[in-house]
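For reference, the chain that follows is the form predicted alone, supplied as structure tokens.
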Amino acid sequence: MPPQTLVANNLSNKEVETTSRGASVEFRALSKNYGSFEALRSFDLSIRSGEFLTLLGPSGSGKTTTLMLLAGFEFPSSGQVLIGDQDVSRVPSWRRDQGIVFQSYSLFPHMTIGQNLAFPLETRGLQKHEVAEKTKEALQMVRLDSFADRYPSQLSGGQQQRVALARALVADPPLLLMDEPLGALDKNLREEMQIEIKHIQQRMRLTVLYVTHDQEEALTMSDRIVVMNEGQIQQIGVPEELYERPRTRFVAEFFGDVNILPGRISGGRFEAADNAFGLPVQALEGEACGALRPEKIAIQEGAEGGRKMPGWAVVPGEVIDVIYLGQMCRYVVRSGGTDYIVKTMVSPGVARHAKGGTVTLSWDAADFVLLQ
């Protein structure tokens, strides 16, 4: 089958070939306005060929707008969208060689599963034997090859989402766009699909732009994550970097529980309301704010515990809340005017700290991250 073509503004119907390897993508100085509302502004981003990149952020952050601009369902108010080295900013969606999966499965209810997959191939003019072969391969890829003669209403939600994924991939696109595709699934099925999608992406060497507001999903699947808020990029990085070394309070708080400690830096030490400790890096003097993940804090029984070692902070406190989470236990410990969230692994035979008890918290200053 000849590859679909991309028709850019300056190509005058010239065909631009793509390959089965993932396409690179670039957004340059992109903005999108809806009347007086600026949904996206000064947006610059490059996606590498074969990369799984996730746009993560709250509702209204601009992540779906970005995907729609790449899909060709929306056109930018200014700036450029490039696939490979071709400007496709004004190219309609049907001329872009890409697969798209949404949260709603969008399957044709009057067609069988096989017919749903065959439809996009038939519209491209493939021969019947080619359609049959590609349809079979796509269903095998998502482990639904025995479901070809069933109708969407006869499938579970997870099976329908697999069909939607297979339909997006049946024409071998170099670029796959996914907008909250697992939002309607239960937790166990969602986790299973996360791994399955990642394996398919790696096997096919696809470029994937994935949109979600689920932090755990982004951490599980992504090569890199772009954290967005109010139409702008807050931080870009690999999952470990964003979780362990956030640059801003927004990014730190968006990735789950975190202790935000306001204070000031003086003489190479961070001075908070209830404790002070040396910083592992040089920092400017003055007002500051830092982040400390709950699992980085050690908790010990009694007021005289803690790891009293160079480079460690130690504070006594009272346990004011205990929540059992299965593999972990979540404590809230009050020290002076500060409440610390602490998470520890649950170990067989090890007693949990009791509410109202006195404990000592300690942490390595290297795990404390100064925020911009």
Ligand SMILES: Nc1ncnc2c1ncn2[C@@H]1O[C@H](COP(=O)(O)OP(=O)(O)OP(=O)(O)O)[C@@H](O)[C@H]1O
Contents of the next structure:
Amino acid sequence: MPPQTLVANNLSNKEVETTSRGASVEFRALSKNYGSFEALRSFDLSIRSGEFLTLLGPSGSGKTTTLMLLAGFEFPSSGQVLIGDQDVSRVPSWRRDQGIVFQSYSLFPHMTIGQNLAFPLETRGLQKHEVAEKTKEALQMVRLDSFADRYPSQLSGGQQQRVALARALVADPPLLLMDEPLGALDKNLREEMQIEIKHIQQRMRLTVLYVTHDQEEALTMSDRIVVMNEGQIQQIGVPEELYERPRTRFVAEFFGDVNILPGRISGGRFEAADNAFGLPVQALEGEACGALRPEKIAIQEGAEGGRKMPGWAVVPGEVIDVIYLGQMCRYVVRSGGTDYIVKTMVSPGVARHAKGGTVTLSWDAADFVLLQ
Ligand SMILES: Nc1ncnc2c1ncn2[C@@H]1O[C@H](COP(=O)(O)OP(=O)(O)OP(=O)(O)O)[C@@H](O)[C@H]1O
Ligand SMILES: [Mg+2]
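Follow the form predicted alone with the form predicted together with the named molecule, if you could.
Okay, now the whole complex, with that chain kicking things off.
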């Protein structure tokens, strides 16, 4: 047995804890193979104490695999997992101090809510009065203190998920792992729970590793987001950074509607492939591709509109589609060989552009993001 494994196996729960409230986490060159399939490839990531970090990516990108490695339900094929400064790569789940919430609530159906919460505390050998106190506190935290005597089947999906959250937190772990915990809930309830979880995390200064494939959820809740694809990190950043400055087409497209505009850079200018516009850029010469968010484009009636200012692109076009989205209006405008998606706020008293009409689109070079 390598010495490192010996040390890790001798850790008790207490030793894995760090002194500050939330634990810090580090993945070093982590890989996980299932047979010949590489589910995770050389994954490096640090999670700060008290940070809310989200893994975001399409189905099969390795999000759950990463979470399972941190939870100790799976062990890495190579590389290391550190909690605080302890190597826990080979420490089984039951010896790690953490709370876990999955998409399915996994409450014990034959136990009341109170008993469900008491269970992890009793197995740790806490005194009866401590168990009662902590159970009550945890239920208060998710606003379900009057439900202690009910059975899980007597609760709604949202309430059951709040119990699952309370159970994950009842033993006061420094680390909380959540894998699509809100996936089974409807939109309103999901949004309510997002805010609730965020408040609890901030109040308890918990470190959270959160998994979702919903980009809006990731943007709302996270301090930082890790975008994953095929077992690798595509980009790490704060929500604004990933949305406003995506580095790759994959990341740009993962965060909703975006215009991908191919072209060529020469002499400090980007020239669109369809010759519709040019913009000043600072980048190496050659083939290039830019991303432009639909809400960064101004749309004006007629062929002669547009902000004719240095550093702005101006293109005329025809409205070929209009969709009313409530707060926003989504247009598709054809200009030359390109269909631009444009989104504008719907304002009272301002007429919308009609399908078939001529409009001018314009945008600032600062909002045009060159992709790698
Ligand atoms: N036990 C296993 N044996 C073999 N392959 C596995 C195993 N677990 C996961 N995989 C594979 O590893 C890849 C990553 O799976 P993972 O569950 O981490 O994806 P995910 O990002 O969580 O996806 P989803 O959003 O669908 O939950 C997938 O291709 C999956 O089929
Ligand atoms: Mg998964």
